[in-house]
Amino acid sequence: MAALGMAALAAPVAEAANPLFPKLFTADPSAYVENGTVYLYVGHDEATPKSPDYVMNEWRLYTSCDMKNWTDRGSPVQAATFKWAKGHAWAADITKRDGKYYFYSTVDHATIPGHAIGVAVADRPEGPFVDARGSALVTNDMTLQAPIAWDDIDPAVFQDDDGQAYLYWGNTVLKYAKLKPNMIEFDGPIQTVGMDMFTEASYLHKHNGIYYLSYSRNFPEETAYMTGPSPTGPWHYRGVIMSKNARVKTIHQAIVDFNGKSYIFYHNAKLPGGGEFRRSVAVEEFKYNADGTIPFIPQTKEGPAANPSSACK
């Protein structure tokens, strides 16, 4: 669908416990956290109940001031966003650099076989999005080192407090790649993890000097995290911190600090008619250990209590 007015589209969800949005299947979350406002992105499946396979189209934007309230901002960015793609809206990340913000998604590639890496940029986080180089920045052909046409998939990006960006992404193998300031080019070679029972959506973030890399492990899968001393390593296997879905196999993190408190998003199939390509995404509120470790996470019906920030008034 074309990219519609955020001041049009935008409408409050119900105070909302977990399942976040009950009105929509929504997989693979990504926050981005500015101003005292949650901005949560979020791929829209929409299969029906007899699909053999997703349907995602489009990603979907949703803000709250407080973990507990959610308005909807509509569709800022699509699959169509990239004219040199043909669909397979699967999942993304989002960060802000020097005024502008720039969105990883993954799509399938209309002439290289495989799934591909672009990159959308907007000047508000509501967007609308518009494709920042009229091609892929990672293509299926330009890693080898899984015979399948998946592994190009799930980016997550992660700025260092010197200004360094990075790229994470894969399946079955994680790569990674250092960002040029314009952020729409890679600065040196992919490089690679070597991790055992890898599987998918690698996630980077930062807390109080230590680097968290979080992501799913096995199949059907579970999150799972290491730490380690730089955003390259080396990595130190910590431990389970959510347990795989009943009724879907996958789960997809993102882990945010918002108004003083730390938060997991993931997505599961609690919905009615949810199952493998109708999802439905979640979050939890968490504390970490006095060791920086990230304890078990269980997944709640009730979701957190609300945290209002300044943003609210």
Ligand code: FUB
Contents of the next structure:
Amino acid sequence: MAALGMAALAAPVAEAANPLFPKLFTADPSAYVENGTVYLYVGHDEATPKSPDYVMNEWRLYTSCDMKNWTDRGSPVQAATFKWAKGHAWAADITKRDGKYYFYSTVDHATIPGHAIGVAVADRPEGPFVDARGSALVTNDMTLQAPIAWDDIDPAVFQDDDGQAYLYWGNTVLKYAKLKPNMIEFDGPIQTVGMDMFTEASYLHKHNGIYYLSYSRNFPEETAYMTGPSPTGPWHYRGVIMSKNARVKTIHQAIVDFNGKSYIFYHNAKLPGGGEFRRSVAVEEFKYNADGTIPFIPQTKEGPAANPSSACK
Ligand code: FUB
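Take the protein just shown as the form predicted on its own and give its structure as the form predicted together with this ligand.
Starting with the chain above, the whole complex follows.
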């Protein structure tokens, strides 16, 4: 049944320019690449034009074999996947370990005031995902560095070549912890990273042996990044790579390599009717400089050229 349902949902989206998905408002991209396929998980902005806040109940999945043509895979995971949560399907991130896919998700906690982070797991990147713990991995009362309800958001998961996994997250204060090999418990204390003007949307990736910690800085947000020699730094600030948006204060990036090229996903509010709570995900190709730094990346209407992957099935 589940497989049939997924096949019925898999609808090709017409060849896409930016923003990528004209039928839905989408935000907070997280990209995962496997077998020549990009799996792009996004939050779904369901707010009406007059909504005074985010309305987000589910994450949506789109896939592509070439970064240009996208297939709608429906919603493989929702805030309701976590019985202890009550909505607010904010930013999320995914990784694979030992044949299973772990989806770290921001939600609101039903009984512990504030946002929280849950972990869902699936046998395939298309889902369906189930709650991997039956409880939150992070709750607001576990982190007292910022006296706000929304400081435990935007999980970013990273696995190093030695198999050690790390979770970064936070708003106002950037936090991280090592994950145990089971991926659903921390292995050691929660640490913080001291930095200027950190807002949210931390994202850790590695390229040619350099670790990159990108994030949203300032408010309205711009995308900035640091580099370091390890997944925990020490970090060296490298500058802003994408300017703030018009009509929306957030921007939330994810950076991946796909089929020999490098890409940054982000959101803006450029769909008709878009705004603060009605955002739209977009993508740009970029090339690392010879010294490993990332150039400033302008937002474009065209997006990247098609980059067909022969490994895509
Ligand atoms: O989508 C809700 C929140 O807005 C995210 O968690 C932040 O990164 C910002 O994009």
